[in-house]
Each structure stands twice: as structure tokens, then as C-alpha cells.
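Starting off, we have a lone chain in the form predicted in complex with the DNA, written out as C-alpha cells.
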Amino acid sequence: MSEEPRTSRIQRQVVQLILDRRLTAGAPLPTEAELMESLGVSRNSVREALKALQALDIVEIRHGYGTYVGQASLTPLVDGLTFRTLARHDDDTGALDEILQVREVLEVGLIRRVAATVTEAELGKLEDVVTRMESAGGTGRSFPELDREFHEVLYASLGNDLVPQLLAAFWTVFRRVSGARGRPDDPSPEITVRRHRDIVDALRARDAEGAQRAMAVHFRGIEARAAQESRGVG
């Protein structure tokens, strides 16, 4: 006759409340006291349910202020993948390779669509990022944030909000885990800059095939770095 756990039920009820009231991200939720009143449960149960929803970024709890509808970002995916990857104590590099492969398939497949939809303004932004990469590379510094920005701007034109968030999630996991293992610095910034410029050039020429090839080459470089790293070369 196993009853549904109280906490699970409360979670569903809170989610349903958000949906029913058509609340959007940032909208205030009932206070804990109001929830325990309306749902007829104790404060502990309410809090445990809210904590679970917070972990999913479905609600956001601000200390001393209130509870609000969350952004429903892909933070849980990042946390989960990071844990998965770090918890695989056997083949250390395997989990990272898997993430990288998914990123590659996505980006190589999407770049074709980008070539058809990208605007002049966006091409300008991309060139701007590459230019900034050049100046950063000239000083010998690496530029992880610029790389991230490049790929984010790249897929903005698709009108698919999920795509850049998903790629950003994979990117973050890759960087985070890679960094936790003591990764080597990005080798030869000039080459990395060149790879990105090749992509922009192909896009400007509306050369979908060329853009795909350039993106694939870009990933070959990343994979080579990852393989090198897994052999303990720093």
C-alpha cells in the first residue's frame, strides 16, 4: 500500500502551482509558512521539497528574502555530468571523450544551419571575438572565456535557446573536470585563433561544407589536446 513520499508530493504540488498560476522566472512563490498552511504539511517537509526543486533550478531560494521561480537552467546537467565524470575512477579520460564527441556532433551538424541563417551583424560579432583572441594570444595568455563566447554567439542566430545552453553546459563540464585534473595550457594560441578565423571566413562565404570542415578540424585539435593530457603530459 506504499504511500507516495510526502516530499515528492509537495514537489509536484509546487511545480503545479507554478504552472497553474502561469508564474515565470523570478516571480515570487508563497512563503514557507503559506505553503505549510495551504498544503497542510510541516515546515521540514516544505523545506526539503524546496531544496530538491532548488537543486533542479526550478525554484530559487534567497536567504532572508523569499522563494522565487527559478531559471530552469541546465545547471543540474552540469552538476550531474561533472559528478559522473569525476566518479569514473577507472578510465579517467573516457567520460570526457564522450562529452567531447557529443559536442562535436552537435556543433558540426549545427554549423551548416548557421551558415544559412547567420546575419552580417553576427558575423561582425564573431570577427570581433576572434580579434580579441588575437590580442590575448599575443600576450601569451590563454582565452577560455573568449572561446566560450565565440561558440555562444555562433549559435545565437538559430533562434533555438536550448542549443547554446546545452553547448555551454558541456563546455563548462569539460573545462571544470579538465581543470580539476591539472590540464596543460592551451597550446599555441595562434593555431587556435586561426581555427576560429577559418570558421568565420567559411561562414562569411556562405560555405556550409567549408564551415563544417573547419569546425571538425577545430575539434580534432581539442581531441588531440585531451589525448595528450590523459597521458599525463603537461
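Switch from the form predicted in complex with the DNA, shown above, to the form predicted alone and output its structure.
Only one chain is given; partner chains and other molecules are left out.
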């Protein structure tokens, strides 16, 4: 078995230190000198490890102030998936389809739980977003940010902080790749509005199966548009 690279080992040790000391986001880490002494490594080795951890948002290096525990956001995942998708030059549609399929599996599966947990106040917020979609569509404007807001509000009742972060990550990747590929915004805003309203109507009726069907239809429409655009149709 090959020996673990030094930088990787130091990264793991710094992460373990954060966990052992139960440090939270924004908490200061030991100084470079203290890390050198406790880990028995050189200053350059400590700096290399911290830079690698900063790229993962595990630590935040504030020059002149020190190093702090990072937010551990999904930004590295977003950046990596965006590059992975854009790098597939020979399979543009397939790469986007993969992103959509992951989103669909998550959302169609989760919407059933939402039907049982969503509150009247949250339904009101969803109705408000759809109404603003209608207003934007009526003036010929696209509304990607409203679409994102809808899906963020949609899962609030689950009380799972990871769900909106993960869905937002895949949404961001899809938007970035679509923008880089020069894909137009939603060519059929009225259909998009109707599909979002169908989701809200099913949830208001506490119809879990209907909500799942409405969500699946919503994604079928996104996938169909992506395929048409890749063929230069529509």
C-alpha cells in the first residue's frame, strides 16, 4: 500500500483537530506556528494543507488575521460539477440530462413528504411566487430566480437544511452550463407557470401522488426543451 501523501495527511489532521475541538464555522484555528508544533511539520507543509482545505471551504484564510473554520458550503461541488459537465464537449445533451435526472430523483421523491408537512403559510408563499412568475411572463421576461425561489420555499417544511442547499447546487450547475452553452431562457413561460401552479394545487389538496405527477411533468418539460435546444429546434 502506498504511503499517504504528506499534504493529505496534514489536511486530515487539521480536519480532525476541528472536529475534536468542536469548532464551528467562523471559529479561529491555531496559528501556523502552533500547527507546526502540534503536527510536527514545516511551515510550508502547513500552508499547503490549509490552501487545499480552503479550496474545499473547510477553512478560510484571512490574510493578516489568521485562519478560521470555513462554512463547508457546497461551492466546491458546484464548481466541480460545472467543469465536469462543460468538459464533456462530445455529449452536451447527455451531460445536462444527468444533472436534471439527479434533481428529478431528489425532488419527485421529496415532494411526497412535502404534501404531508407543508403549512398554509408556506403554501401562501408558493402561491405568491407563482403569481410573480405570471406577472414576469406576462411582460415577456424570464424568471429563473423566481423558479429557484419556488423550489427553495417548496422544501422548507421538511426542516432539512441540506435539501435546499443540495437542490440549489444542482440548479446552479444547470444554469451555469446552460449559460455557457448559449441556451436561451425558458421559451414557454406560460407553460412553466402552469406546471408550478399544478404542483401547488396538488399540495393544497394534500394529494401526494398528484404532486409527484406534477413534479415529474415539470421535469419532462425541462428535459424536452434542453433536447430541442441542443438539436437547434424550437
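Owing to the predicted nature of the structure, the values given are computational and were not obtained by experimental measurement. Numbering follows the first chain given and starts at 1. Note that the rigid core is defined as the largest set of C-alphas that superpose within 1.5 Å between two forms.
Two rigid parts account for the change between these two forms, and C-alpha superpositions put the rotation of the smaller relative to the larger at 16 degrees. Core-based superposition between these two forms puts the Cα shift at E34 at 6.2 Å.
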